[in-house]
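Take a look at this single chain in structure tokens; it is the form predicted alone.
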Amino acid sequence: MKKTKLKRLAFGGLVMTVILVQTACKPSDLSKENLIPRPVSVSATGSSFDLTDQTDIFIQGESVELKQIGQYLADKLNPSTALGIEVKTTVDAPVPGNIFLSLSGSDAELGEEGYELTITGKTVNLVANKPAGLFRGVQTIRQLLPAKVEMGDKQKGPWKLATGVIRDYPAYGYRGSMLDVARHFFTVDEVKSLIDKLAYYKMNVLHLHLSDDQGWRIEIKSWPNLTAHGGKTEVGGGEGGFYTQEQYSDIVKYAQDRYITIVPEIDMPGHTNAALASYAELNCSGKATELYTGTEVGFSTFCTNKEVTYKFIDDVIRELAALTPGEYLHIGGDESHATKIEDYIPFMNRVQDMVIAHGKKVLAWDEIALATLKPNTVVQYWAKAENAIKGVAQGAKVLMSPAQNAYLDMQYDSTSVFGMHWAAYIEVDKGYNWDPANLVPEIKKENIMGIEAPLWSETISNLKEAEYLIFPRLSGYAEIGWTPVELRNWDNYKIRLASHGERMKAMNINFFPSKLVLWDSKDKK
């Protein structure tokens, strides 16, 4: 452990020495660290562990997956600390002065994503049942270090971790966000940047809204005009864009490496003008529509009584399912105002069967509960509680995304630069202060799969604009999904959030500086 070198000055030397000694010996309190999401259990022991140029990361055995997690942590720490931390393997007990990552597999309470982090003055020991748990614990280690650890260049230490034990695991298995890349297109690098931020706050799903009236964003090789023509536009008349299948697979792999699942969405039978403009035969009139760059909804529909429509949908689902290792495909189903209900119900029934036939489970917006839900179909509650309740009555799980609480595209207040307010103004406290299991009396925790915060992109066209709406609300949604409700309260959370202002700055996140939070002006560690 490095020792503080004391210097006596010609004036006030004794006073300066005392101050330095007090600083060096100042106790650390793990229970007062500003972690988001708040852990399930924290016990502090009042000391600290120092990262030094002798510190390395040791992993248990020769697991390639554990090496990858260890390297991820090293890559996060080395640019700012310049400590040259390396990843090594061992089968023995952790060597003093180092970080040790290992799998136990025997702690039922921790489940798939939980972890136990034990920090002493000599070692940092992170244990989990599964690699995903180690990865979540790694984010806790990052947050226990000063905010400047997230900088991309060398910063001044020291680099201390408060000692104690953290036991932690999520309240819900699905904790995600959605990015609408259809209204405005986002590049592969922009999507990857968002994935990194989701990982930092222990979220595990990114839902990509890949098609809408304004653009088709995923290459379908059997129907190439979807991207050649339908991918050319976006809201406001920009040039649009799309992901090749190779680019989409790259995004999926990047997310997998961060224990995040990609859920792709092809919205139907409404929100389909980009497809209708690309292929005339999908229209009942047999005429292709014009490309669309506005923001109105509810005017488009597939022709539900044509067999070619189902051939098209089956091809799209087949290709997308083959590219997507996650268990869910999202089939939209919302705002199908141009589809008669007597056409909508058999259409959604038939499309569910297609998804199942290609080995996936169905996710859809809450209107799908008007149809006959297939086993394992999940209803995403966004607008009408009565729809979600109908889903529960059919035995479905509910994904909670109530627009008035969880829509990231809602303005914070009337002065917000971006966003809309048709559902609500959602300041940081309103976004945090709700419980999925108590929002609708008929929807109880056992009915809920998790929480998702969607970002629709009508008013934003690049990552920095998106970040303004996403942050700092995303960390609150992450805490709703992870932390037991009895440990969540606004007065405690806003203090922890205040310290994350410096972290977001260090990560170059363009966040909304809500006046409800007394943001720390500098890193106090």
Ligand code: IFG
Given for the second form:
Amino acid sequence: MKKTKLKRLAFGGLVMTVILVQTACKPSDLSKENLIPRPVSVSATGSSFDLTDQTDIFIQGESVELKQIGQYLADKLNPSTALGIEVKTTVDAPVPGNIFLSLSGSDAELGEEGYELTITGKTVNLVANKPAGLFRGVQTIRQLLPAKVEMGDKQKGPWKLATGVIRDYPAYGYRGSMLDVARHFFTVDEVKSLIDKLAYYKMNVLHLHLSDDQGWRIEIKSWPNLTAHGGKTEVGGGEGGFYTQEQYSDIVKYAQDRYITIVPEIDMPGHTNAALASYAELNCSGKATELYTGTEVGFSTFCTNKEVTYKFIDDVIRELAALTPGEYLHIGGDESHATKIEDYIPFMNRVQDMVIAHGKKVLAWDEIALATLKPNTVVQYWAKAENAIKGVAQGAKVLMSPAQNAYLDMQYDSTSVFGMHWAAYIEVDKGYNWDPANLVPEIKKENIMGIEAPLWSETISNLKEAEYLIFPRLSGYAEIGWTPVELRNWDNYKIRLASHGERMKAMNINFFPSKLVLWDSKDKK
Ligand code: IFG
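What would the structure be for the form predicted in complex with the named molecule, rather than the form predicted alone?
Below: every chain and molecule of the assembly, starting with the one above.
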């Protein structure tokens, strides 16, 4: 073979080798990772840390809480990586090649939920002021690994983390969603599955709409017929269901272990037919109503001028407060079209006092601003800005859930199978492209407690149908609640969202494949 040909072959082989070496240890770029919510600051140093079968998670000290967070991460990584990552304790930084979780009280800017993640070729160091911050940082670590890390069975590596430093903390302290378990009942496992996904996107509240015209879903021991009778059905006439107090406490703990607070809602004085059907004395007529399986609203009301009504409500609030570690109880107050305003106002004033007497703060839909708001009552803006503005005028904070931007039961477009469109069609871009602090001029950032995206369940009846409405819009609301508005824009977000299609698939989420997003067809990493 002529020398020149041999030389050409050798050169070709050399080129191939260089390309292979390059690709294999292609320096990664932390600033190009598709994190949602987008972090406050990312600085890349251009190399990578390899998770190997020698990698473990070390926590500083013996804290049970930190061990739980370390174990949570190990349990998320081991099924797909099969690296057998263990949680170990240490008094100081571990040997290189490991992940290290520690608390420092000294970084005020990070606040309660912020974290600093420093990744070098040798170590992964996650620091926060509080355990909640470590837990939020753990979600970032998950998202820095290839999407297949979320698979439940062994996947091919390598498992690399791009190196650099991420400093991150949320814009708002209340970042949540709501699940209406009254129109259609959702099982404990379905609620836990939703909690897992809220955690992945750093959300920290799940509001459970536990009672309405079509169903009462939480056991109240002093009024057992509420669930025995009022929990028997649901929209469309299905078998309904309810949570025993033990099951509700199981949900609360599952959420708490993920640094998510449950906010329970007992809607009143309207949206109360399930209770009125369960106890005749709660009706002004003294006669129990029939169970209702339709989807009309505004036709029911507690009898606001009977003392037994307030005895009932106090018993409900007492039992629910005892089961709820979170600081808020939600008392509804929406669409009380069957309650005269002159009865509604004293009713809502009196119920606020009951909630406070049981050691909780009040959350309620924006109509409550027509009453006299107690000092810590928060107004949840859903329909009428003028109500929320009245709330601000009374010195209340506002929880932003504007139906035309944030109602997850709104159809994406006119072809959507599930949902309604009385407020708007909300495609993924419309759900993302708004700023709570600039939506209503009279509601400024300092008046806003946070954001919540409610899912009403008139048109859905199981988790897969719920996921179709919740995702991918939820990650947009999570970013609105977490990321500074100056770092948010649709053109940047939709690229990051495109890579989350693979992540949502890996997590078996039945998301709506919006045509506005060029979904990654395979796991690019
Ligand atoms: N408004 C009602 C909900 C539900 C919703 C459906 C609120 C606060 C319409 N009240 O939203 O019960 O029916 O989109």
